[in-house]
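So this first bit is one chain, no partners, the form predicted alone, shown in structure tokens.
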Amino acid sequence: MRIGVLSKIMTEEEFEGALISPGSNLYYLTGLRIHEAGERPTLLVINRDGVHRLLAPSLYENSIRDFPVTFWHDGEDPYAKLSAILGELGISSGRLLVEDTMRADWLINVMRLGSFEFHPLGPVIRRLRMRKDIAELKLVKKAAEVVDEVFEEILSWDLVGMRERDLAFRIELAIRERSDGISFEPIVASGENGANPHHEPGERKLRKGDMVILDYGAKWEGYCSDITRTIALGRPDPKLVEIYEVVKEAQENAFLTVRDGVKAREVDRAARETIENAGYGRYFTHRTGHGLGLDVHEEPFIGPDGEVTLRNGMTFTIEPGIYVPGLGGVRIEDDVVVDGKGKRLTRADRSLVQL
């Protein structure tokens, strides 16, 4: 059905076909879990009528069932078989959609097969993916429940003296015990390391007086969650406590702005103005949030330039932060769905937890 919706858009906008390599878009359209097989071309071909065929290496002969597919074996020319598929589907020239993340060597070989005008798939398929249906929302909600449970478990651990990298690994294990896996590598940023929004967990040991940023996510049947909580070990610097309350207020103001029909930039503005009015504007160095679904970062993006109009069924994060070099940082992040107004999917305590 999703292929049919895409083909309708292709017809309306005069695209002759689409070439989609392994990734979240291929899974979204087909339900096939195919990982890119390195240098071996694996491509879904769709024409404007919705007729489709997968080109895949013989590695998948025992796993792909009940789907139109042409296999190729090592020693064969996969692009000769791709050319045959294109001919079978009536695609020889014209405007062609290609997966944004397709390998360059694959695309270069495709360019030799016909006189095509290439366009990125992303701007077209995001119109399908931004609004989640009921089944998708259940999966995102389940992934959110997992990270809430993990946060409660983290609070029971003896964190003082633990290395950042060891805590990140333990968080990953806790996620994997409850879900299909992590949606990204967990971030643990303690003390002054909290001033780096995407700090890579390292050798630093957590100690009394630290504020610690914990940013992690889970996957459930392909759909992602993403949560950040900042906790205190003992009594942190009073300035960081003040910053925490500013970030918490900014996140709440942004959340209250969410409703069907609002531009994404308005949500960003609510958070940004709160932080600017508190005198910390230059320490808020990223957008307020990002879409969430089969990818942990997808449309709609909640930033100053966010022109997307929020609609029911859209899921995204709200995650303002303040990062002060030499002192540390605070970020609070929740997953949100538009359901008339904003509805939080992650529900872990947002008040400052002091352990």
Second form
There are 2 protein chains.
Amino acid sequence: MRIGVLSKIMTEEEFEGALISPGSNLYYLTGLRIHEAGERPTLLVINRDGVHRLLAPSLYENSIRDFPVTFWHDGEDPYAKLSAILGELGISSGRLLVEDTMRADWLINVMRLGSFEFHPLGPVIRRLRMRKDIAELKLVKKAAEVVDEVFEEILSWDLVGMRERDLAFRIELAIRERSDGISFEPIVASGENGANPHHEPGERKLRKGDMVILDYGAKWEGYCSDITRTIALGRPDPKLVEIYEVVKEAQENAFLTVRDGVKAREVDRAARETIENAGYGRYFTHRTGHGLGLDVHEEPFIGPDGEVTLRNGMTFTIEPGIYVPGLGGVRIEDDVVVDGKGKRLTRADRSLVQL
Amino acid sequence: MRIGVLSKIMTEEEFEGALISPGSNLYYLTGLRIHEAGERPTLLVINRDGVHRLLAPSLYENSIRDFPVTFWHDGEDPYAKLSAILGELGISSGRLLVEDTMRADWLINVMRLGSFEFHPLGPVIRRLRMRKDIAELKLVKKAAEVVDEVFEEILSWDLVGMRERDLAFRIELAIRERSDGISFEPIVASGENGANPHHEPGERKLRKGDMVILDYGAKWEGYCSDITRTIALGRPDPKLVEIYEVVKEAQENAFLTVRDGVKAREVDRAARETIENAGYGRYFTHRTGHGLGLDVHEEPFIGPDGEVTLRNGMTFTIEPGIYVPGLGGVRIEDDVVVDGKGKRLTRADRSLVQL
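Got the form predicted alone; could you also share the form predicted together with a further copy of the same chain?
So here's everything in the complex, that chain up top.
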């Protein structure tokens, strides 16, 4: 059915066909879970009437059922079979949508099969994927509940003296116990490391007086959550406590701006203005948030240039932060859905926890 | 220096330039560890004189040093900057090498920057990467030692009653304790599940009388190992014990065929003939092995069509198997280096362990 919606857009915008390699778009369109195809060409072909066929290596012969599929065996030329499928579906030239993350070597081989003009699928399919249906929202919510539970558990651990990377791993285990796994590698940034929003957890041990940024997410039947909390061990630098309150207010102001019909950039603006007015503008160096769904980063992006109009059913993060080199950082992130106004899906305590 | 070797091949084969996105080839050529660039274009450009420049998003500003790099910031057009780099390096048209795994949307944007003919980098760079130097061999060996140790540890566990997926996870933890992590998701295939060489560990609990295939690998400073052992819990079906001895002999015969100067397919032939002669030919459904290095699957592939001539310094797996639907399966896999003749890097016991 989702293939039908896509093919309607294809007709309207004069795309002759779409080529979709394994990933979240293929799953979204077909429900097929095809993992790690590696170098073996695996492609869903769709024409503008919605007629479609999957080309897949024979190792999937036992796992793909009830779906129009052509298998190719080791030793055969998969592109000859692809060419036959394109012929069967009446796709010989013209504008073709291509999965953004398809391997370049596959695309190079497709170039030789016809006179095509290639366009990335992403901007087209994101219009479908941005608004979640009820079944999807249930799964995002479930993934959000998992990270809330994990936060409760983290607070029960003896954190002082633990290495960042060991804490990150324990968080991963706690997520895996409760869900299909992590939606990205957990971030633990303690003390001065908190000043780098892209810090990778390392050897540094957590100390009394640290602010510690914890950023992690879970997957539930493919759908992602993503939460950040910043906690204090003992009594951190009063400057950081002040910063914490600014970030919390910025996050709340952004959240209160969310409603059906506002532009993404207005939500960003609310967070950014709060931080600028407190004098920390130059230390807020990233977007306010990003969409969440089958991918942990997807549309709508909540940034200064976010032209997407927020609509009911859209899910995204709100995660302003302040990062002061040499001192440390604070970030607070929730997952939000538009339902008239904004509703938080993550509900863990946002006031400063001091352990 | 490795960039110099690549540029020499580029000159000989009339490639004007190479575009390399993050992954093992970029690491191999530069030593730069650039993780998960996601959707933000990150590309190394090399011309045929070996002059090179990296285009990278500004989030790497603090982590990339002592390397010719141009950063682009959110809001800027990375392809305008790429176009400038191509101009600076004198690359405006002609044959261009492209990293096989580059995202298609990046390649679609590159198409608009000039009149290029694209070719996958893989077949060119694999000639460099297939033969490991001494420093690389040390790392593969280290990764192989890790999986040997983990096998010893597995044998000390109480396996009967454990779910496949829990055992797979414990194996992963044991690998992570000793190394940089897993080189792929461990496979545990017990009982009848052993008949599927691509089985994903599931809910089935290990039982007395099972043969259990354990296939896992470690990474050490980027370099991969990969081992398979099949163990017996209690007394398995005598047919499977017979099959075990056939696979063991096939693996040994393939190993004894390895030497500097033979073709990959001769090694495959030795394994395949042993299995065919025992009457199980149609149950050996995959290649005998694959190269190992920065990627866990790379050249040389050891299959019936393996035309690569094995040379000193090449590292690969030898892993014949027999898979009988409804009964189960056996696979035995070692990592091997060519050093005159073959030398095993994995040394865990290959005789049938009965627990």
